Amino acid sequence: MLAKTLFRTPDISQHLRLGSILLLPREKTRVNMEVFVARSRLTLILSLLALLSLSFRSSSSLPSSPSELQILTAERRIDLASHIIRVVLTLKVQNDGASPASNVLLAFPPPQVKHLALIQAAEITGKKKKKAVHPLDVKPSDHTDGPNGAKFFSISLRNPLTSGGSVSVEVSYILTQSLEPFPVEISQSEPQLVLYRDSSSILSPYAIKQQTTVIRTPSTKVESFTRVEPSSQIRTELKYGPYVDQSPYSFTPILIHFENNNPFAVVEELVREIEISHWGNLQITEHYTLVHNGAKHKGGFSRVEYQSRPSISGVSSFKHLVAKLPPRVHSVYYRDNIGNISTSHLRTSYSKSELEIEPRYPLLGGWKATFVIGYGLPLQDFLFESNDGKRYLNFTFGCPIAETVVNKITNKVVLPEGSKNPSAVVPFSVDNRAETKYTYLDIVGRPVVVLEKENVVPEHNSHFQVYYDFHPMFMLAEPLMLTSVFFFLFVAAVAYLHMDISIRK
């Protein structure tokens, strides 16, 4: 009976433990669901904040959205007269957005960005005689690439463009090594044909209401060109357009095959050393590595044919080069590794000096030549003193030879010994570093300011300045050193003559 009673009356604690065991997973599931929901909400909030921050950064890096602006008229003029391509782009931009726009974007395809040597922009106000040009700042944009890898440059306007307002902007840029010789190799008697690739429509992140492109070739000898209607050829000009209502990023490839016998003069490397002497002279030494970058020469070379038929034989070769030197130049020399080259002519005047040089041998396609040009200049024409007492050199940066492309130029400004705190001011971006040079009678060496730049064109031939501190007492260092040496030699000689070193008494 006791056993039945115990069996029929179960322990309450067992039921409680069983109930707790049964209820605990439900509580865990409910708690886990609440934690999961809370975490999901937190993740969603953080994601929204990240998207808002990203959109804010994008809007701050791109003040004027492409959809807010449109181009009413666009005219592009491309000059293919030489191997340096010069392009002038005239735009009339209108703001259709609600907020003011402070920047205008320019788009370039990747091949052109690679060969872009210089880009400038200006705002045009007034018309005809009252026309005024106001330079604008142009720099690469950090905006993400456009379709097909298009790169952007940003033009900063003088004043923000208000809603409904318009502004006229003129952009000029230069492309180098963008003409492809075709055929790649030619004989001595063949003309030089080249290919130019571009688009009939202007690449832009904005919609263009009306646009026109005019391409000028060096002669009327155009073998072929891509026709995109409406297009026409009038003597040395190819005209594409006018095209209306072009959508953003419109790009229609064109190919122009034409004759260009201008010498493709490319200086692979130019090293210029400018040595300052406070005794009144400025010595310039320029080392050139020159190459003809046009269609490569094939077959033999006949000098008899070259000289007897100059209008047919070697028409794209270098016959002579002209270097524009500063006025009042003196002590000019032109030589190579063999020695002096006598085929040069110097013409001087009060305002300019021109050195006409001829290579030791004709330069046909693919041929190279190395030579050195040196000259002296009066120091007072190039060295000045600033208001704060610093001295500064004012000299030109680029290559003096006309219509040449310099792959790499190095300007070395050698300052007098004892100069301190050198600094350079250049109107465009360059690589700057410092060196030390030792010459005759130097003790601590002369500071050297080195300025380097790649892809240089004639438009880079502008002035730059190198500032430095110099105490006039350092000018007496070398004369005192020489005087001391001669004095001690004289004293030693006198002492030797009056000294009795004999062993007899």
Contents of the next structure:
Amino acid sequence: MLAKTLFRTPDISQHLRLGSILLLPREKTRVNMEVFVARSRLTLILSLLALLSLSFRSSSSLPSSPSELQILTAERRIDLASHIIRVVLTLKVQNDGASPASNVLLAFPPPQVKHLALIQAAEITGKKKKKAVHPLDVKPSDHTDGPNGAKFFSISLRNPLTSGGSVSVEVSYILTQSLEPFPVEISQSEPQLVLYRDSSSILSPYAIKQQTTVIRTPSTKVESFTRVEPSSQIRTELKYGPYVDQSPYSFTPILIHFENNNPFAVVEELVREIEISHWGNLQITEHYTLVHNGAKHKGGFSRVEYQSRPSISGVSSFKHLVAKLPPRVHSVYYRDNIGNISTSHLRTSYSKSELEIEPRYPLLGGWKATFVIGYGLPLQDFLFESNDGKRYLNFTFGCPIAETVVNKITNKVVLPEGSKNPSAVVPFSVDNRAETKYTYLDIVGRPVVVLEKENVVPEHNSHFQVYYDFHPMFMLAEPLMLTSVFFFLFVAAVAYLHMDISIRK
Amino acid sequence: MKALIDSEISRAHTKPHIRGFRRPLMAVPVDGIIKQSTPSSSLRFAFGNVLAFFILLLIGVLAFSIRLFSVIKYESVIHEFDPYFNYRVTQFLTKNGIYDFWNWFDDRTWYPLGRVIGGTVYPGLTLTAGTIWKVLHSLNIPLSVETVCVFTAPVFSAFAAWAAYLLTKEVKGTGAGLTAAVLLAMVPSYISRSVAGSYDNEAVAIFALIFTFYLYIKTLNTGSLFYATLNSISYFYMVCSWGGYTFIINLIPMHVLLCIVTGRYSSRLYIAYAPLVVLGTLLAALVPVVGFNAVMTSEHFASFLVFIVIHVVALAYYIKGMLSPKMFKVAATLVISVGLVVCIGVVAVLVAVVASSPTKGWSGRSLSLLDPTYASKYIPIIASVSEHQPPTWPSYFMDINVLAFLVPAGIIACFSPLSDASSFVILYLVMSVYFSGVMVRLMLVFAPAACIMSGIALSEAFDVCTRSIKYYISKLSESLQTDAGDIVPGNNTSPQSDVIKTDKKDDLLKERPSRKNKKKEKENIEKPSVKSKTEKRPLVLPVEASIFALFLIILLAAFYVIHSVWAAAEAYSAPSIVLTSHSHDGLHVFDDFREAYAWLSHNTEVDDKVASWWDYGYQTTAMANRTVIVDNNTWNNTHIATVGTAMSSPEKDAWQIFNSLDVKYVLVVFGGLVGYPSDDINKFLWMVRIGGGVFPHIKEPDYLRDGQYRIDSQATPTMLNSLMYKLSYFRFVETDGGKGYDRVRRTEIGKKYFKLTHFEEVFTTHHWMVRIYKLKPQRNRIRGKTKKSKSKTTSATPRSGTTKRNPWH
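Switching conditions: you have the form predicted alone, so give me the form predicted in complex with its partner chain.
Okay, now the whole complex, with that chain kicking things off.
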């Protein structure tokens, strides 16, 4: 029963805070102080309770196997510089049990699981110069009986950890949309402040001997942060710990309130259409619905202030984005449904192309914009033939715009008419569908492989492959059709001219 | 090769004069006899027709491609104001189908009244583009609606050029037809309305207009009921497309009347006219926007009157044929005396009925056609549109260029000889010159007439000059070769029998027999034909003069081409929603309108109402998809006057008017920062005038200083306190460090620092061209501050007077 309240603790404190502030918005500073005091007291009590409860439950509630492992040292680095939160967790795991362990479990509180975009793990061997990284497989674990609905991910080790042995594992994961703007609405002249919630100690099903957490903020402007001693702020870094001998599932909610004026560029929906033409072109059309997901803009927008004082007016807004396109890109266009958008620059070089785009208007908090980017690419850079005679397209999956989160991406690979047996190989889990598309002079339609994924971050920009069978004769179908139409047209004309269909002679 | 083409044209020329008389009689033998003199003609016609076909094809390509400057220089986008509405309607049509289209009640515009689109729009253009789109999609060619709309106008201008060819060919032959077609393909006046992206009714309607005229002339020349039916259908298409159809339904009766008066009545005239009136009126009444207007408004009365007249005349001719001359005379006097009495009675009733209606049965636009000063006197909303102003002389030169000088020559050419067809063309020209003088927009109707006339003139002049040169050459060669004459007559007679057969089918069967005979004939018989012609027409100029004249004509034509290309590229291809300017550091693009519309469409609620001057109504609904109060379909003058009143009222009153209309955003166009001249301050006089026309508390003199609208320090307080001034210049002074220099009016503004109490700036575009303000919510009544509220109640007494001014209370 007690354990159930565990993860709710930050919520309660939040309610208290928000409630009090909303009641008396004008006397904010005083309330802040009060709340701060109240909150720290509250959290202290609650964490104590939590610890107590955990020590009660540790033997009974947990699955038997993990308890045999323990973590010797854990270091967590949380990067809050942009709106995409990147966390690197370095664990040194030791097996205290008798039987060898092949899996290491990671635990996440439910709110984080919802926003977890990507999780990767690697085993580190050697030190300093001889350091080698071996990627490990991470899967959502079927353990469902964590306290308060904590979710588990299981890392499969390369070699089962023998009794007494230890291994270094580096886990990196990415959280999206976990920075909560506060105040929720800001005016043009205000900076954007956000809240980040986490625990000062690492949530783990194992006991941790020693751990530290380092949180990097984008600037030194940190309004407040929960102090869990020992904790300190050194320039742009907040350091929690080192804490020693933390029992499993210890969780001390912390709240960091800091200034983050980075563009919170979120693509709500991205539909990419990748059309293969065996005549040598790959045509990509990307439909974006872009939104500024930071603090909502409140009140008017004054152009004169925006233009004359860019450093203090609309600091959290963004004007332009950079899309990294493949090299040798051609016929790039950038438009929306009412025509071309003239504010874009394309820089091409040997290794990459950069398209700098400006939406029609600067995006302040909560403002939206839609647009389409289209470009052509030489086919030979992306289409290959595999050993078994199949053709395959090798293309990047994610959104080409830097530092954006895509809530939902739909990649549609339009294969040429007449291709068969399409199959997709994607390095992560996606929803896969098949469609048929009819475009210029199609008769049977083109098979379309639709790949959908939610919560996509730039790290998803890895390659995926679509395999299919295609006979080159189909390339000639449309030219032949056109020529035959004209041929019959002329034949008909000749026949008509040689016929005499008049009644009168 | 050049000479060959010339001779082809000149040859083709002589034929239709004869044809005009020959056709209705179906006089086959006569045909052959006439043709005997030119035995080589069948081959030459065969070749000439192929040549003419390719020339026409090239003319079509020319007409299409000269209009693509806008796409190449700017982008493939819908232009200006009205095309955006048409585009929006087309989108609706393609999305929802034809039945929903007819029943479409648009609640996005004229809030809170709305507008029945299906019943108030000329559907021709929309249906055309919608059909093209549908056909393309059924062929799996997935062009977007926008692309189809953008390219509809250039495609139809190619059709219009071909229609002009057909029409002029009926009047003066192939040569004149080709010349007229090529002139029409690039006449600047028509280009101005049909560049790619200019998706407006006129683009399609001009084709329909010319084609209807062609079919009328064709019916008149042939007396074929088939063409008469086609003519009605073509007229129906014209009615669908444009309100200018009344020009047709008045011009054709006039021509019929002219023919009757000049004693040119024939059964062909009857066939050309009667079916058009009956079928055409029935079909026209099918178009919802016309409906019963086709029989009830004065614009159509002329056609019915002439319809009666032509029947009386036909009856008279019929009776004349039945009775002996003496009996006919008696009958005539009897009928005329009785008929006169009846007529007077009918006319009296008619006049009484017409006079009882307030506008005398004429719509305002038509009245302003008859009386050019009508609109500026009575209807400011018509006068406020620049395209409804009378044109200036430079605009004639800009729009039809050298054609203005060629037209008189064309008229003279039409008089020799005067046929039914050529009299029609003359009448068309005269009427359209008048109308173009009334309204600059109707220059568009005048342009085809000018092209046809100039085509006739040019080809006639060309004809004379080349004939003279050829005559000179033939004389020269005759004097050199004495025995040349012996060979010629031999060739002249041999293929006679073939030729008779050939020429009979010539028009009906597209020159097929002549193709068969191609091998039999040879191409060496130029001289005799020239000879025979020179015998027929003795007009031969001295060779030096004709060479010089030829040179001048080509120079003139070249000048016209250069001007047209310039006009197409520079003057008429700007889409007006994107502006560009060339400065020393390259091209600068002003895309502020779309910036504002995109902002509105993405960052306001779907049901928010946006108030702006009516010019931007269509664009706001089409691009921003927001409800507007007034738009370019200026059907409700009171509503527009309400917006005009709000714009010219002080802030508080304006807020009340807008609030009562549920308006959430107010959009103004302001050019003072970048020097964009057609902004709302320059249109402000019309807001005052139209507003003042309905709500008399807006008085124009309050805004005037020395008879001018001024915004500088001399401006009147009413002007400086008006909403338009405030919204335009709010915080403008901060842009240039305290001067507030307006680059359009070229002056410093009068009132520099002021605050807005009831409006809040929510968006201003990059170059300040569009500024959007939000109505502030009504302030809460604050409890406990009795003193202030007391002072407010005292100050509220004059305000209660102002609230009465609000027309919505």
